[in-house]
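Take a look at this one chain, the form predicted alone, written out in structure tokens.
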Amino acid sequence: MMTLDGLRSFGADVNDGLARCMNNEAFYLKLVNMAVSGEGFAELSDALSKNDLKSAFEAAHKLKGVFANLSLTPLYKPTNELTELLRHETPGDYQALLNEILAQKARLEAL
């Protein structure tokens, strides 16, 4: 079961995330669970596997916003980096950043 202490150990800025949720712990935890179980990760993975950079950018940008609003820093950082590379259609292999995002997702799910 995910807890605020677990999120802190994950590296989330829990106080900031809670403030965005009017200090409602149950609401914040619900949103974090929704973020982890949402379809955004699959959308991003699928778009990158198809080399559809426009769709990958849109998926990464949505995830970045969710992670920023919930202050999930370990997920936000690689997603932000990937978003900016995709925004500029920077050529390269995006797999390393995707792997980092998925690894952080797995860490969060394990809480």
Second form
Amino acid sequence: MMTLDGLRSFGADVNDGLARCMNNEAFYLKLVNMAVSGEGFAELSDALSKNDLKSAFEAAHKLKGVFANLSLTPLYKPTNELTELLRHETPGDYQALLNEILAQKARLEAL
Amino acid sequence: MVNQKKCFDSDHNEKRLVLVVEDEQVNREMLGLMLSAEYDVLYAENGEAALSVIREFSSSLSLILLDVLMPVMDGCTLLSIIKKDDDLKRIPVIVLTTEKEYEVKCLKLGASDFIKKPYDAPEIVLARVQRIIELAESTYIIQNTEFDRLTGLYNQEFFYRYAEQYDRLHPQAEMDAILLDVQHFHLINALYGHDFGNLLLTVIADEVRRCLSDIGGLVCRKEADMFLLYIPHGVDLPDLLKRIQSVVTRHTGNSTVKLRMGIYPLADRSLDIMLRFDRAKLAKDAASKGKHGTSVAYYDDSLHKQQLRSQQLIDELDHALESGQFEVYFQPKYDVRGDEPVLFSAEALIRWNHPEFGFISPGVFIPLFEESGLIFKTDSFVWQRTVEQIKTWREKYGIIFPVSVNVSRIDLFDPILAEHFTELTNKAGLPNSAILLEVTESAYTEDSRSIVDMLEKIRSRGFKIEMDDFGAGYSSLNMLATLPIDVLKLDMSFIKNITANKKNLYILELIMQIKDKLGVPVIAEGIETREQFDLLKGMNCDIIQGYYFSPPVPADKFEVLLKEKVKK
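Having seen the form predicted alone, the form predicted together with its partner chain:
Below: every chain and molecule of the assembly, starting with the one above.
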């Protein structure tokens, strides 16, 4: 069962994310669950495995926006980094960043 | 669907409607939660879905919040569609983006503002949304009141205000007040359709605007085809008119469209700005009444004197009615179908014996009272007097002698006109057939439906309708078959030119040939000579009125004719 304290221990800036939800705790938790179970992760993995960098950028960019709005900092950081690499298709270790994102997702799901 | 007015309600009983376009559900719901405190919120998850929502709610949407990167149709594409669409472009769009490069692009496409991700605190988002909505609404109000929708020129209210401002900023400038319009514009609309009329107006507006960017000054569309120009004195105005005229002819491909100008040169600044343009209009009106083909007319001293006198007549009307300055004269109409002319009817005509000016021609005061909306007063005076006279003659001679009265076009817009006439005849104990109503031909062609309805209503009560001035304007023979007309009265110009103009003669013969088939008798008025009389009688004209028989005479003189008729 996900709780605000759990999210805090995960590293989320809970007060910040909560404020955007008019301090409605249930609504915030609902959106966090929605974000974790969304299709964005699969789209990103998929695009990267096909080396479709344009689609990968779009998927990463979208995830980044959601994580930023919910203040899920541990997810936001690697997603942001990956987005910036993909934006100009800068060579880098995309896979390592994806792994980091998926690891943080798993941590969140384990709460 | 919610009415457009809702956007401007000052009491906030109803919430404004906003649309969130965002493909990511988390973001959509988060924004929705923030906004739903203050607004009704609609959602769409891509540009294409959004467009159909926007079209459906185009008149009630107050704002669109738009994400940029979306599947199917992205935000930039949607934004450019909205801002190019005349029905939609008033709706402000706030773009949801973190990307600097999109900010510039979206601003160029017409975005009003941005909201970044992560979103600011709800209070900040709401404040931005509110500010953009207010800004868009006040801009919309200003644009819709300041500018004429069709031509994009100022409307008259703002025009007058800017003209006054111009005067303040240029205290020494000498200015001309000008009125520009299209001859017979309503007819052009009727002949070629409103789309053509509108095209014509926009072509004029565009060309005037182009000219004014060279010579300076202001322009507006006052109403219909009437443009007002306030420009520095010294411009060659006939030349300006020629320039606009040639562009109009070229663009419309129609050389029958003619423009006119009334000019009040060196407009007096001590006069109210509206009065200055009234003078320009007066010049234009005077010119269009007078010599044909005058396209430029100036306001001058004689017009000024005429204007003062007109105002005096208007001011004195009530007093003149009360003090008996008006009198009703009767001109006989003779039935000429038999061997001997037989007194058949009469036309009641108003006379004004002014204590200062003497006899004033109805040709002077009737148009004046028509324009100023006072004609009902003199018309109903004549109707009343006529009914009383018919009643008196009935009591004296035991016959009901029918008389025709003039009914102005403007009277026909009075919804209870039929009741008014019925009341008159009822009070006098007369049948409705005792009164014939003379309605000028142009009334039928101008705003025909409502006028025709009114005439049918009056006719169904037993009053007879005479169509006056037939052939003066744009009537067609077809009208005779379809309109409520009992008698046709030929325009006097037919008679005047009958010997000089062969074409008139042929037209007359044609009318005379078909009138019997249509069952509509014809009256010729203005017959002065034996020659004219013989010609018309020879053509099988039914009834004749004119100085050949008698001028209009007071009731007591007319009675002499009536006595003879009774004796016979």
